[in-house]
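Next comes just one chain, in structure tokens: the form predicted on its own.
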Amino acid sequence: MKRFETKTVVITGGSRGIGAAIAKRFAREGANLVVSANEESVHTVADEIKADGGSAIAFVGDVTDKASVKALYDAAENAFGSVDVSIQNAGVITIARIEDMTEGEWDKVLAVNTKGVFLCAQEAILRMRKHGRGGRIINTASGQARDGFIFTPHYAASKMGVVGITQSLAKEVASENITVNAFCPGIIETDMWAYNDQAWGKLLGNYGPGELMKEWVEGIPMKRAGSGEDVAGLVTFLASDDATYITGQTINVDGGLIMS
């Protein structure tokens, strides 16, 4: 299917993992990707991108500075006209013990998993009012915007506030054609669950490297833990036509982890 020709999706966080697989599958169904994260191997996937026949360019910037936000998408608009899917992506953790937790690992992951959503959603829905084309608002939550877990509260509270945004923002925008939502991944096979496994296997337990992500993936129903892909799948529908009437919505995708 081609759902996205003409449109522009601009994706933060897309060097790797989720990111890089949600605008592989965007660029699959015809869209004009700008992929952004903070660090040079975006430009990998971009090329990427193109080498499969698809449209992208490149942008690294930071999500927690107001000018380069505004650079990004003003790139968007340089290389293809019009922004129509933002998706607000960028993500980071850091896994401690509250004595051990520092005033910077609480400051660095509120300043890119909760500013970074604002500035960047603020951005889209200011080129999306300009375009009068109305658009999606897409937000990366986390498991832990529904139930907050041990030696994370800084996350917790980061993907809980994302909740928060992305409610509000609903309401706000909702006249204008512009629908935001947010999506909670579970345990995906990812560099960062990759941290995870080792960081909390250390604190949980004598755990050896993938021991204690393979005995929390026995807990998900499907057995499995999840692909970039199968979040990919999510945010296309949400960014789709077929998703005109859903706004405000946070929606699981963890194969069951988590149910609500």
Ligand SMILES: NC(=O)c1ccc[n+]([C@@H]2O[C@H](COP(=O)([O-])OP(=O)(O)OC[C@H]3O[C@@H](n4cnc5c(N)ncnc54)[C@H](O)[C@@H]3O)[C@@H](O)[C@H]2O)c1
Given for the second form:
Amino acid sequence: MKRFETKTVVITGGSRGIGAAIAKRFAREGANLVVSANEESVHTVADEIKADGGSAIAFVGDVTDKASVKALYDAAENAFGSVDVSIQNAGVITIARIEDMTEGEWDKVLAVNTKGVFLCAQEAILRMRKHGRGGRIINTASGQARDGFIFTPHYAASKMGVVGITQSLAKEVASENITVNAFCPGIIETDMWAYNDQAWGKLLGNYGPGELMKEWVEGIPMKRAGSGEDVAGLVTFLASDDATYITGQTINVDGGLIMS
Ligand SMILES: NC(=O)c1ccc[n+]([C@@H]2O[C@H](COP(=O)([O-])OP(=O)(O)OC[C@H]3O[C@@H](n4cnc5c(N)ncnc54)[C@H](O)[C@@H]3O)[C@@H](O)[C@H]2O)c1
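Form predicted together with the ligand structure, per the form predicted on its own context:
Everything in the complex follows now, all chains and molecules, and the chain you saw is the first one.
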């Protein structure tokens, strides 16, 4: 029997990058997937899972909108009967000097990265309470939840907020056999990192495409960027029966970049 057979996993930010890799890993291990994002290409990820013999539906929605979040969890219950694992992974970043950063950028990053985690976790916990078998809430933070980086005060605040949400909810639902944990990816090769490389590279000096990332990767003790699969290994562990006694924790998955 595969590890997650009979389990339903909801994931946000599943149309590409880290979220798509996590979704595909859970599907290979037998879970029913509800793959969600705010772009139509999320259907492609669900189709790829099904073509590979897995079980998945796609849902296009916005994690900052309460009605849309409720509809996501309704869709999960309608398709598969319950929600066992909820992975709050949708995220956005912008990079700007303090004098150029707009109030709109602040509001958007906090809305997606922090309020979005709260709204999805809230809805997931309500669904887990209905079936009474417990569950797993897993939130995507960042290395910036440990160590805020230059030109991204809103992103650092949003991801430190994710750690706060994780600890607070973990205490509230621990007695219901629902665990709440977070993970901090380091440098993972995705569309987001392609933007980071270009935008930080421009503000930090005259870096050509890929040059800043190369420099930063040289500073990682393991000397390589991470992949979605590296992250999926940790996330599936946190959702598995091997992690029943782990809650309220935030775990780095970064090749040793930050040791805490
Ligand atoms: N790539 C990295 O190196 C890295 C490092 C640390 C943390 N993270 C975090 O990991 C997560 C995934 O990052 P990624 O690199 O795969 O990013 P990505 O840009 O490749 O994908 C982002 C995903 O979030 C979705 N999304 C954005 N806004 C949304 C909204 N309002 N509603 C619903 N979905 C929305 C997008 O559709 C997409 O699926 C994010 O939370 C990010 O902050 C990434």
